[in-house]
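Presented below, as structure tokens, is a lone chain in the form predicted on its own.
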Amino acid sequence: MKNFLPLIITLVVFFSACKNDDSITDTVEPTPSIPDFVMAGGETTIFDITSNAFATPAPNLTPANFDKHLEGDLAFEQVFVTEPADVNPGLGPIFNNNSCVSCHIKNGRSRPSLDGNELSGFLIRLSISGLGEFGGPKGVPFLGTQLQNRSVFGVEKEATFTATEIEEIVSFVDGTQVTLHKPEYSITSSQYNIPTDIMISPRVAPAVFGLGLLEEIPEEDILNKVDENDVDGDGISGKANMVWNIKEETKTLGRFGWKAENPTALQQTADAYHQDMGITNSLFSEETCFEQEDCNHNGELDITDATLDITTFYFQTLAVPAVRNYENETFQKGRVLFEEINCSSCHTPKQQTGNSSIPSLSNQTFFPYTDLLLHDMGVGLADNRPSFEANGQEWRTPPLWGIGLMPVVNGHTRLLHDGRARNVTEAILWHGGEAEQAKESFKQLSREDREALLVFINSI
């Protein structure tokens, strides 16, 4: 019965959201007169401010695709175990976690971790100097491109990690001070020699709703915003990450991951199965421990293409929570300020999908607040680890939708690639590089204007 609980909850929330019942105080019904930007996911939008806000099927799915989504939900919930087991074998031999949902709890963001001793949605990407296969990061000998800090019985884990935090005090024009915390990670207790040129990049698991919409933005729409040499002189460059597409066997536009390292939702899902859980599949058929003597790979894939496809479909067809508080004057003031201090140059509010093989995603106008391009974010946020076209200071613009619901869904407000920011204010204050001017403009705002901007961001 345990595996069916998420399904029951999903069905209850889905059908409850369709009822016009005044007794439901935490669900808001849309009206015909609401502005288009409130429908953050277009027709895939739901009006839900509960802990299930990121975990509901898109309301415009066909009956057949609704059933397929629920099947994918069950795959997302499955816990993998070691071989030989009758159900869900194949975990490891080395891994970070044992299920999708354990990293993406309720499809939201994970917390950071300062040590590698617990299961979490936090991981460490690795590489050394030089280029790997197809121009990507070059893996560390025996460790590869991701540190797996867990292992199955009888196999020694690769290593663990620890972190120390450095504090930095930032002052606003009105005298308000904020203390920022920057974690610095190191690899410890490894059974292998750690190269002196190792590059370490900590990552938290991002939210996974809305991936299908982001995938269906026409490539030319994204590339049209590229201004790598800042020809227009606005200080914002924008750069595409061209990455290896395994299915097409060529480089294509990267859209997913903190540095836009994966081109499709399918490859992103397959990569997560492989690197995070040690689950081999048709896109990544070698065990992550393939250089190690105790790998015990039997040559068989751990999941079928059918499982990979329905898990991907689940991500692609999740509903997007609607914008909240939009009639509030403070929200409206914050929306104007968002444009005035130029946050919208990278966090592009509006996008449009093209035709899709999934009907519910076709020709949707939606509001993710991202351009999906790489931007130089300065020294403060640098991980100094290149990935394809992305250099050590460049990051993909993350979508902002749903940020204000994180406390309800995930019980925290940690932001940025490594979760260092404890709230939106700190996230903005870490901005540098192309976003330096926007950050300085934010620091010059009055307390009232800062609060208005935060109300807006936490409502989209």
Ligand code: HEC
Given for the second form:
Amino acid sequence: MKNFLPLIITLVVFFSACKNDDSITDTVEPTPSIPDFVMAGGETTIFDITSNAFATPAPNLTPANFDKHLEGDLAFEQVFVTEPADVNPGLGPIFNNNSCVSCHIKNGRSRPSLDGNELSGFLIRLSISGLGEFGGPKGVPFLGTQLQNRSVFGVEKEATFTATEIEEIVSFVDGTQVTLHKPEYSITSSQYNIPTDIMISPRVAPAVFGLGLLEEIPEEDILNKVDENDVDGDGISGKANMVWNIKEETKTLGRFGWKAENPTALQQTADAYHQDMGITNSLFSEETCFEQEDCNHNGELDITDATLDITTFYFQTLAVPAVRNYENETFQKGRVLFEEINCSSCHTPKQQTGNSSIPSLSNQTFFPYTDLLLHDMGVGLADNRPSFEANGQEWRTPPLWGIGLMPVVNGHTRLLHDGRARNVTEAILWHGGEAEQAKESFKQLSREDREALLVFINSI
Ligand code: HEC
Ligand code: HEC
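Hand over the structure of the form predicted in complex with ligand HEC; the form predicted on its own is what we had up.
Every chain and every other molecule in the complex is listed next, the one we just looked at coming first.
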């Protein structure tokens, strides 16, 4: 029997080869090739327009990395609880929420909140003037650099916030009017004095897919587009944020967060565990409430490095949804307009990765629509809270991929750092500073052209 085995294998190979040949000759039809920009995440792209569009593993993961991704998925969903507990103890004592996914719902974007008593995926960064450790923002006495508006049982929460909205009416040349809403936040605390010069930066949670690709854009490609003094005279500068890298113990290029304040996906994760959930780890080993008396720090880290790694790996290896409607004429018109009115000078359509230790992220051409640089966006969007190189008017260009799927994934269309824009039109109308000219050009467009631009943005 043993001797027949090679023969059987040969026959199977022979017949299946014939079958393949047949099927190839049977189906020689020109298949329309998909334009490269449709594959928004290169080989990590998926064709999914359901509520899982941001929560699917990259299709090109090796089997081992696929398993690792699934393990990371569980870590991203783990709900932390008050000590002592058998599973996931260590929440707080002060915190904003109790799991990654509770803020990044379905890996998507959170809504803004105007009421600090709500449990939400929204948070407020704080500081006072001056420089903190390593040149970053200086924490507010007792409150630190982030407002934790929740606390575990028996611990007073540090503070809470409320907001009121100011309205502003903007008109297009065709007479259409839009009412913009600007939230103004204030902090109240029953235990601490809030300094009068406190600086407040409200932020919603962004979507977390595709970030492994953004992390692997070679630093020199990003820095090549820096034009801090606008030497080319196009009105658009672009500045790199150089932020403290804890592992490398030096400043490196910031990539993550609305002001590019975190240099790596790992540090972003460690920071989120620490500040957002009160979970200490090897990068941030002190509880956030170190200046409070009832901090109750037990000296042990709440999670291991393995947990930090696996949580990070999860969002690094998520798939990116493909572009929709690209064969549609309106889309094509919108795509041209996006270039013509210079949206693409900050929202850089195409990027490329170098070599990555995660093979599926290596040498990918992808389409995030960001340059990852800081831009002055004018007084309308200013938080007036500097962070490292970013001044109070500067924000990192956010990627635009997946924006059109937000209603399906998260049931809303709130945009910008504090979620004030109710849709893409409002988001554009808030642009100012270096983007003033692009916004003015948008206001000059006919209704039909505006709609084409929106179709394009909602399809990429
Ligand atoms: C309280 C809500 C909240 C929780 C909990 C939370 N996040 Fe976030 N996350 C945010 C907000 C808000 C931002 C934007 C922060 C900024 O710009 O400073 C953010 C930013 C991020 C980013 C950067 C995204 C980008 O486009 O640059 C990543 C990655 C991220 N969070 C991952 C995590 C992980 C992993 C966890 C769990 C360990 C987590 N987050 C827990 C609210 C939250
Ligand atoms: C000077 C650089 C620059 C130009 C030019 C520019 N943008 Fe932006 N864009 C940004 C920055 C920075 C933000 C984030 C601002 C914030 O959150 O406060 C942003 C935010 C957005 C958002 C919301 C994204 C999100 O994730 O919430 C949309 C949509 C958008 N831009 C579309 C456009 C369109 C369309 C144009 C052309 C009319 C344009 N932008 C021109 C820099 C630019």
